[in-house]
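Heads up, the chain below is alone and in the form predicted on its own; it's given as structure tokens.
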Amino acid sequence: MKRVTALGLLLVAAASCSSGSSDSTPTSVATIATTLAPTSTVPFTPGAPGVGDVYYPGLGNGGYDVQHYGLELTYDADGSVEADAAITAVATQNLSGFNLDFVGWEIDELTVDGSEVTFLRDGDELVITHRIPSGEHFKIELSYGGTPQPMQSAAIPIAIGWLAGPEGEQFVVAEPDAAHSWFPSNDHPTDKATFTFSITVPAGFMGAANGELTDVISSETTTTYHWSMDAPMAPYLATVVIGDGWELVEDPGSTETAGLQIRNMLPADLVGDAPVALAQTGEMINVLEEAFGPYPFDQYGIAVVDGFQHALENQTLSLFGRTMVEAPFFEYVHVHELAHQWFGNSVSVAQWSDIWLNEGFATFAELLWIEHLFGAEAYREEVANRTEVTRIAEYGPPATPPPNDLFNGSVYQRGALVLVALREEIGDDAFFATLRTYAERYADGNATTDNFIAVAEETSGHDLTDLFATWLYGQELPR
């Protein structure tokens, strides 16, 4: 679109200068075409070894767009794992070669379209030369394998990736940065995919990863899940979860209410004793399509695991570590992470800096919930406390987290403020057109703290200029 362009304002120009003579028309244009060589012409040249994320410039590659992910994988009791990943993905640039984000294990053969390639290993990055035109599709296959390692993360000072807990079983925790601890991939949310999962485990062991169970083939000794997400998922979101003597339950209930499959992967224990909570998932979809609109995907439901003291919100399959799930709190905890369906995982960053998009509409989330509960006093009553309490912390501006710190609790409470300080200004009807619109035009891809701005001063009519400033980029909680 950009030659097309340059090409028709230069023609302009041309037929303008040539006005004055009969046989420079030509020549003009004759000149202007050479220095617009064909596509054939365009030299080859690496991918860029990242997408230009502000905090993470190494996360993500460029020259090319992941289509789908394929990745079969065959755990053994031992706690190791072999792999195969298939990934699909079209050239945006003439490749002379490319780059994948994978750290760690032992790549046993790496083919691109069936043809072994000469590749090496620098750091995270996989570097891969292969010539490859722009526009063309083409496929990466790799075998690879080991045990399983977490990774530090740049952005929280917990590891992260594939974990283990103390009954053995595992469970990816990928957010932000660690997806390509796991499999090889393109890890940046603004190139997200569709995945597929064939899980191999030890006969009475389940595996459970993200979207539609789609067939289970059973054998003396071990089991193989397939998993389907049919919808685009940043690889940060993508899980694996495998436990022995794990169930996947079915809540009709709360299927019924949402008019969506609902499903949970359980421990044996808490597949008759599950918290009350949780079948108020329905509910709570309800509540939230109401304020951001129709749930973004197919599926919903919760894993639940030990040695894990969060939750976090894997695309259709939100991971909670036990000890979060018995506490008292599990509800609002519950509603957040459900939040983040829309939030997070439907409409992603484009910008790891912009991480309150997230977590300030799913704490705001947890907000609504209590509204719904208990009326519009006890909203206000939550939105004063939840205030003094930020006030008192001293949180930072929720638009300007450190990039060592990502998920510190400004992006958390003063990013739901911000919400509730936006529904204040310009009233709920416009409010929530505004949640409603920017979840609609962004779903399925990535949006900045501009974008948003830009909906809700769409939407109202309004000129938030001063609004946004003070509460996202204040140093000081506005009273």
Given for the second form:
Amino acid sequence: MKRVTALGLLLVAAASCSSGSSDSTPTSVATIATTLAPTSTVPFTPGAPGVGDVYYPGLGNGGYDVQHYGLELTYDADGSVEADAAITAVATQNLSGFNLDFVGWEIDELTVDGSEVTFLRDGDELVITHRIPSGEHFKIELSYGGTPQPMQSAAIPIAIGWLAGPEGEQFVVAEPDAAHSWFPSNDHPTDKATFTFSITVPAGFMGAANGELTDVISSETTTTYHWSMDAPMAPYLATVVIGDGWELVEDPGSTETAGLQIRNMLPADLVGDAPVALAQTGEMINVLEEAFGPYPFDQYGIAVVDGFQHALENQTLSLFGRTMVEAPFFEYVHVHELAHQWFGNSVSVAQWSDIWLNEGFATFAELLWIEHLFGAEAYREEVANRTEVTRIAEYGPPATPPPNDLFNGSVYQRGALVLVALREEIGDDAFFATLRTYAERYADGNATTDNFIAVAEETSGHDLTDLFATWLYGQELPR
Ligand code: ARG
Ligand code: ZN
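One more: the block was the form predicted on its own; return the form predicted in complex with arginine (ARG).
What follows is the entire complex, opening with the chain shown before.
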């Protein structure tokens, strides 16, 4: 009601303004309303506080589309960070205000298009009041700082976000809901954007981020590393890794083999002594390109840190805990994170509940690597092993994981077996054509389980309703 009244007042004001001009023809409110451009008749309302993720309704925001994040971070050896974020976006409705997701930190200044604006902080929401017509580009600039604090994820029973290791290294683990604990963001994979990073660290430290290292500027006491991610990226895949004595190490062999730049960010002791499997990156890219189509980005590599027990597929620079890299099974985790660059990063979920589209596919890549190394019989044996594991664990349906345990074993193991079953059902030609068509059609975008099923049916000509119903949604593991 209030909105209607406000709109009415606006039109009356417009009408009186117009009748005061030299043309004295009486003009009714109704006439004005029909002669104004269509969008100006739409009331200005706040953008929604979420994008409609069924599992995590607070993530992301409505009413605008981010184009670019420019993040400038200055890290001090005392552990504190000073940051400037410049976010350019386009309004997708007439906005009276909008939200960003952002938690923690002290905000020193916030402007929109250069003007100071009214804002308030409400939990994980930063609520900004500012009028922006639909279709207009606008720029939000924030200065903030503090000592980075991890946050409790809604999806995993651990704290994630900006973490610190025992050697003082700093790194980001943001999947699925912690990007907004280190930069203000529209924190949902459905709003991808390009990124630039400027990371200033004490001299002797290395600061890495996603994409291409475009510039390094040194002063006596600091070094600033400029990074650029030119392909669209979901906020949760943005990363920063900082380490005293860490080095960016080119892998010329893999670069040559894969035809794209391979570089790793390693602690000093691993620089001359990296695990053998790390040099297989190029060969892995070739094997996965054969199965999935062209590698979707311009670089790849991993960053290794202590104080993290897992691995995470940050775009073009996956993060690995040292224990993972030194484990005998490293090469399988390595090919897994690499596979996420296609499935997870280029093709991202539209709903977090569809996480099997990331984890099942990346786990299936481990099977492809075994098949490449040891042949079809070894693939079948590994499928039998994992089927047994899945049966004993009594994994539930992979397409409906618990929201508070999103990365459970089912989305990985049973998720991979969905693809094994599909491959058996439709044969290798249609199966790999399905993977490549899906990767190409949804590249740099988002897809749903139904989108994948549609590609599989269209490519194979089979009716796959039963196969997917039982494998994805049935409680029992099908035979
Ligand atoms: N996507 C990651 C993987 O490659 C795991 C993510 C779950 N863990 C986390 N700390 N977010 O399997
Ligand atoms: Zn994974």
